[in-house]
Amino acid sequence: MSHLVYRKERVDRGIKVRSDDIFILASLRDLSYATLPKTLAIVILLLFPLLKDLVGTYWESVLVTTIVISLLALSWDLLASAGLVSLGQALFFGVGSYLTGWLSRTFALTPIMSIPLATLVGALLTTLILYPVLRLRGIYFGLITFALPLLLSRVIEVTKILGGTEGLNKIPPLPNLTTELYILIVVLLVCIYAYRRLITSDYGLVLQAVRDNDRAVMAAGFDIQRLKAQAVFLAALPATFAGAFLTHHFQVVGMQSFALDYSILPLTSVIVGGAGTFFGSVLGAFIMIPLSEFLREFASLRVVIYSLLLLIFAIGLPEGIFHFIRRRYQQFERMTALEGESDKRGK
């Protein structure tokens, strides 16, 4: 008597094959399949600032924080793509914050001038700071980036420069919360698009090769130190912008700009969302930051619940939630009979 044995197999949807492998969108259905998720997310993001009366200014402020952490997570993801695992995104954030505060107070610059200047100069400055340690690999580079924000905050505290422990206040504000949100949303979308195009270009493939096998890249004639420095500069841009922007949002800058939160939260977002796609980093931030706000009512238990959720994601879904959702969206599962096994059982 023959008994069929089944196994579960995962199969790509036909539309995925046509859009990814053949690059042909033959119908409106194919087009909607390829663009609907991203379009829907962008539309919701653009409409949110217009719902001020419905959601309230509190949740709009939460969205500001969420996008800021998203920019820091994007910065981390690009660094990791080049093999540079950072544990101190607060370095980029804090340098951008203090630069825009100093420029505004010293030269009376408006936000429209101080934010771009602080972004570019801050990215260049942090690249110069990290340049001597770019030869380090793995956790050693991460430990240096972790220590630098703590070191800079202690230097400011001891020397009393840049306002010392009191910081710099009376920073010029941005026009209004709605304008702030739309600026952040546009910058976020531009960064995602630019990083996605960058990492899939020939230059991006070289950066990923540095991560996978830097000796082979060096043997091919590339300057590893120069490539890593370029990756640091490009990754620093959204992070220094985030620091400069949030300084004008709160109209004050202090030692808290180098706080561990700006290093831990981006890393947490990448772990939850999934590294390597940039979409995952942003999705992780949009999950974890609002969630941490919901957990405020649990007081001291908030940290415990937050840590448990992070542990569940890290162990139960190590690939990240974005990779899981994308796989479910692009594939389906079915049970298939194993003919060889059924024949053996029949004998």
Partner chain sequence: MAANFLIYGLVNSVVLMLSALGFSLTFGLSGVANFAHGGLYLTSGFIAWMLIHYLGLPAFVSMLLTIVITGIIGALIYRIIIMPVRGIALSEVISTMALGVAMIEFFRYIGFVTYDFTLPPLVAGSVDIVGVSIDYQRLVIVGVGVLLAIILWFFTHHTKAGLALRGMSQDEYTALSLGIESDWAAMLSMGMGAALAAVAAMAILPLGIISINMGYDVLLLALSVTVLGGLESTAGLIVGSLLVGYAMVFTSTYIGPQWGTVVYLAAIVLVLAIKPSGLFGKSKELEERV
Second form
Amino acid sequence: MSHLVYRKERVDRGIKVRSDDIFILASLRDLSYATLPKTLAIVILLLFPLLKDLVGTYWESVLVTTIVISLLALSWDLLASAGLVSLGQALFFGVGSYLTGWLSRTFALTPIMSIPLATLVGALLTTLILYPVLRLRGIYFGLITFALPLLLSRVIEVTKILGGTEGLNKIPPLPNLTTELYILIVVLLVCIYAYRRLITSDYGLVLQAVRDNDRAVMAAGFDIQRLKAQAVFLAALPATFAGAFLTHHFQVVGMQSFALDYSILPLTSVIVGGAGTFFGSVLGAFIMIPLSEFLREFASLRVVIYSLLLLIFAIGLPEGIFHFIRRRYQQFERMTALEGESDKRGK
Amino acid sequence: MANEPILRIVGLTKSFGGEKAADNISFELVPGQALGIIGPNGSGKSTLINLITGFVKPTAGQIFFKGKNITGIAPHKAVDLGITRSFQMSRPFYNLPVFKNLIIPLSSPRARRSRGGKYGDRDETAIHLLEEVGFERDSQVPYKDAGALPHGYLKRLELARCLSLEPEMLILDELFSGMSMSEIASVIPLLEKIKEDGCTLVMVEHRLTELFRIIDKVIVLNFGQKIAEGKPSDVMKQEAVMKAYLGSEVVESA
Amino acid sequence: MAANFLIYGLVNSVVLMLSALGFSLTFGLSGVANFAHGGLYLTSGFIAWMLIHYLGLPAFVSMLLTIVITGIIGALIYRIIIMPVRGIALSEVISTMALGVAMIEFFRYIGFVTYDFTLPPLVAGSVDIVGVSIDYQRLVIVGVGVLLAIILWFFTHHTKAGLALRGMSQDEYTALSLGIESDWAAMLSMGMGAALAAVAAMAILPLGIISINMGYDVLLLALSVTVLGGLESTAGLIVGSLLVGYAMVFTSTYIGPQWGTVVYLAAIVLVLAIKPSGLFGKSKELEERV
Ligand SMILES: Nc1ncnc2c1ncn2[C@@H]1O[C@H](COP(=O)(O)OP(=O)(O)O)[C@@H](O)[C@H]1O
Ligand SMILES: [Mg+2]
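Switching from the form predicted alone: structure of the form predicted together with its partner chain?
Following is the full complex, with the preceding chain placed first.
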């Protein structure tokens, strides 16, 4: 005699938001279900700078840092899509920072000129710096990106170029916090959109193929060295921009720009949020940076906490929060009856 | 001019450490000819292919393709010249649908050039190529993840990947191994057609009976050295070849 | 002057070799690039200090105990942190790096940053060698370094266990069929690597105060020396240490004291850019691959 046993079952909701560019939507309800999270996030982001009186300038400047780290995390994510795992996002950040500082001090450029210039030239420069080591894979590439920002900051220290340990100050400021935030938000959204488009295109497919099996990509007639260089350039753009922007925000640039923080924070963001989707890395930054502000009073314990979070997520939830949430969102649980299961158990 | 060799190899040598995986190999191949390369395991067949396609740099010797010295060329440049190869161990992009696997070679500079820069219908081209190598068009197979394919299908996907690059010289490394008899039988007419269309074929194979139906000439390798060259029927009668082959057969079945 | 240069260059080289020994051993035997190496080095220094100052143990006993404790910590790190991500080289690097940073910054947080934090030298005093005054502790370092290098070389090349471990790193499959369990072997090599980090700390730290940033420096020094020598080569480690060691002393003497740090970082970058398998590396594939 068999009685029913229930167990939880996960069911995919009918919407296919996962497929790259094909949306099969049955109803308006599905449509809203698919687009709601994105729309909501964008609306909140766009409204945030207007709520100055409500949230206070402190949290608005936290948003500046958050977006800056998001950009570094996005950059990391694109590099990783092409199989280049960076342990030193500070390289891009620092190069962007110093370039804008040097440009505005030497040529008296305004931020409108120096930020884009530093972004472009910085991306070009870092691509050139990394070009000889693009053939390295895995931990070897990681090693070099780990060492490079430290090396550059030591070189600045001992040669006393670019202001040495003092850094460069009196960098021209940006107009005001609200404008700054809108610039950052727009850049962030454009970057996410562009990267998503890029990675789902045929070109993006090829980049990911370099990561999965570079030999097959070579056999298909691609110059993988060149592909990787292109990936580095494209990935460097938001990161050098982030450096340049923050330099004008604080109106100084120093060796701090090459510090380990700018390598570890984006890395933690990506690992916590989840690599490979770009949404995940941004989500990670939006969790990590505000969190670290709450932990401000613990001073250097903050770094300990980041590192432990990085550790816990790297081991325990390697797919990251975003994939986890998305799966929950796209599926629902229900109880299903299983017949006969009880018989087996009864014996 | 018709008889100018498409491929000319002179004294090609490659040593890994002390061991010579290719030892002073020379031969020529005229356009449209089909060459078989046979030899026991570890005799240097794959290494020879790697040398021709630029995946391994030779220690000594030269390689000429259509009269041009391509010794030590970068692999992608070899593809640009029309030399396409398959891999013995086909490693597809497991987490991509089968047809998407072909989008990668179809987006390459060579494919874009030779297919006239057509951008729009790459998916269609991919499906078409899969059909050519024996995937059923109306089945779900081309849309499944490549990781779920059985071995025989993987080999045919590998062949489709090569064909997508419209090769002038097609080098196949043990295409038949892992395929069933019926799969091989279905691929042979395709290979014959490729040959008829003027593509030079180079095939490394262990399945000699099937191989000899396609090729015009065979070279036999043993310990990195070319020990025989000629018409398949003649070569197999040579004592050295029988020795090398019998020797390896014994080792293999032991 | 020349004698000074030769002797201090040698001492510095041995310091580097000692610092890198644990990292290199773990990498060579199990393929794990342990980025917590510097963290372990620093931690062992503070463990010894705590044993001496909180428990009042004699210095020598504390140091021996520390080496054992650090070894156990290393093995535990393998068990808890590496095993879940074993085989994914980058996850190994990321998680050990995170752990290393956490260890280092933890000591900064609890305030282990003053001049009180020193370890006593095993032997105090100094001696004149060909007109160069050198303290006994530096001689101890050279002695320990040379001895360890010999022992380790003997262990990995001439003992059954060592050969088995090495075989494992080259071919896990064969080793498995020989009945060696790879996780135990790797755990052992992590433990040994950590213990060696502690040995290095016990020998080197008495030269000055224990400063937090040493945790980072030691990791970078170890990376520099091993990358230059070739990541899994014993001879490479020695030659790499001598080259970097003398280069550092040379630049700090003749160009400027801060240039030493530039030298070893530049070594990492240049070697990886020019000859990634290092001077003696066997990872030919790094270069064979086009
Ligand atoms: N990258 C390499 N490094 C070292 N030895 C290699 C390498 N590739 C091939 N060999 C050696 O060269 C010899 C020939 O190998 P291979 O060309 O694969 O033989 P085949 O394809 O005929 O079975 C073998 O002994 C093999 O071990
Ligand atoms: Mg082969």
